[in-house]
Amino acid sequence: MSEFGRTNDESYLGLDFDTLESYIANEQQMHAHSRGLFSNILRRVGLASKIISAKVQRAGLLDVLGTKGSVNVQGEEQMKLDDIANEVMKRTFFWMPSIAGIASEEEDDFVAFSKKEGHTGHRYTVVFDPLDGSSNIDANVSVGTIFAVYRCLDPSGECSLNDFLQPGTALVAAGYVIYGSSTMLVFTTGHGVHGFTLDPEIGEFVLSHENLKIPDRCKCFSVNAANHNKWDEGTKRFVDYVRQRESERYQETTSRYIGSLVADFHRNMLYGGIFLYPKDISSGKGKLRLLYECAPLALLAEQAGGAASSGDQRVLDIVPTELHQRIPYIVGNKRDVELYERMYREQ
């Protein structure tokens, strides 16, 4: 028996986890001037996380499969799931003291927050996608939430456009949950990039993979290749590159695109590899939303040794000029990232 009569075998009682409130608490203990602000702000979107993590599982019982009918304001269908999804994040946070303001893929415009009365500590808005890869939903593949959270500029804790056009340097915090055969919450606070697995008999969050690091290798090459004649000549020739194979480090490179951003970027985050979803040469411009994709996973990448590019750019130094502004995105590995790079840069 060991202290505090505990049995060694705390395997078998159950007891040898961090949840996610027991790692936010302990954190917050470690920073001796912290209110705890922003630690509710993670508590926060785990609850969310689970609301959506529940209405995902019963989609096909709950009739919220399918389109709604509409557009978004990327002109995109919306699913059932979209909405139903941005409203538990609005909703979620809605009600935080210290939160000024929202913005969200599927809103026009970010939602400003009236100051709660007495609250004198900072604020911060967040950014999110409230369920990436949502087309996919219908087909039973895994689909996802990012998110981030910027500090506001402005002392007074006012929200404004401005609090949202930061750049990826001045992020604070950025993740995303996987739902699929379980439910797992990634994130960075700048400090390492951390996973919680949702355990569905005690309803928590568990600590499952602590310092996660992208391991220095391409298992995983994620690219839609049927739109290989729309690509620039230095993106195709980095593709043709690796599936061609003549490089010892893709001997084993194997093809892997989910066409969900965040699956394709946790199996490459836990396996190794890089994603690619570059620019059309039509319109000269790329698919995927910076403030609401972009940047938190570059974040994310780089916090666990990786890197992120638009080509000719590290994401997180790109000031965004509006709030739903797309760009070419190259995110994984360190070392793939940088070659895309040069070979983009050489064509």
Ligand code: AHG
Contents of the next structure:
Amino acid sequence: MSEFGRTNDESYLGLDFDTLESYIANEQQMHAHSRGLFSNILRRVGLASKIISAKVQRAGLLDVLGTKGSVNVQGEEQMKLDDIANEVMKRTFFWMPSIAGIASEEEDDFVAFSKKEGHTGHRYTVVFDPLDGSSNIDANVSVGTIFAVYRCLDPSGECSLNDFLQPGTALVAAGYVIYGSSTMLVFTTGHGVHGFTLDPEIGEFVLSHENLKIPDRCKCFSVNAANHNKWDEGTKRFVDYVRQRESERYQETTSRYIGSLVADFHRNMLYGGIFLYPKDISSGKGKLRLLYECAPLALLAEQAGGAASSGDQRVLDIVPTELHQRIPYIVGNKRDVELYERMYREQ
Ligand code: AHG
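Hand over the structure of the form predicted together with this ligand; the form predicted on its own is what we had up.
Expanding to the full complex; the earlier chain stays at the top.
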């Protein structure tokens, strides 16, 4: 029983919790000069993720599983869930005067929005992967949305490719939504990482994980081991070293790999661990995309006390040369990422 004579289950009756909305409002009050532009972006991400979450949960019922172009029993062409999520995200930002344009995993090129009449304020670009891990969706595996926000280089000019090709150090915010056993929105604006869980009963994101820090232990070790013969010698050495479990740090380490980046990253943030998607030596490239997968999660990892590397470079320092650039990606606990880098360098 609480001091008001109610059980914990009834705590919502006292409204003694933070929602995404109240959290944003409090943050805005603390920054006297804030014009709320950025807060609105977060509000809109919250709304978009509720819509996508509802679609993901009803995927089977809505007959949206399957590939683009396939036809359902009514003879209607089905839209892939990736495309639905992409449309939701695009339209979310299209209506915001402060957003100059977006880049998405689902779009070949960036999409510039025309300037809204009378709008003279700061302008931002948003990059996103609307539904990461979607090849797993038919098997009911957790998927996610990753997003990040950059400030336009020239707020009064037209939106251009250079507004997107900025290093992660220039990010003003990043986050992800995981559609799992519950839906969670996790983000950073450069002041720690905060997680909000969607309570379906009240339709609100409730602050559930304030100031998340990656525990300093390597509980989870996440890599697609089937790719072993494609790895460079440094990666093989690191993976073998962890798997031998001889060093004290790795004695309790366990192997966990979902193949859905947001889900793997989220689990490792909570339990402590390292995720690797190294380069394939035959192509010399990684699989994951710098702009809307690696850099946003790298900012979250660093804000939570972790690190992210491409093997020879801090991910946040990499300046993209193209929208859909792929990089080798190692992210998680700082100590483990640093050990990987050392072995990578020494090979
Ligand atoms: P997709 O969105 O096509 O399902 O790709 C998933 C991505 C990422 O989420 C995950 O970490 C990685 O690909 C898994 O790749 P492998 O199947 O090669 O391990």
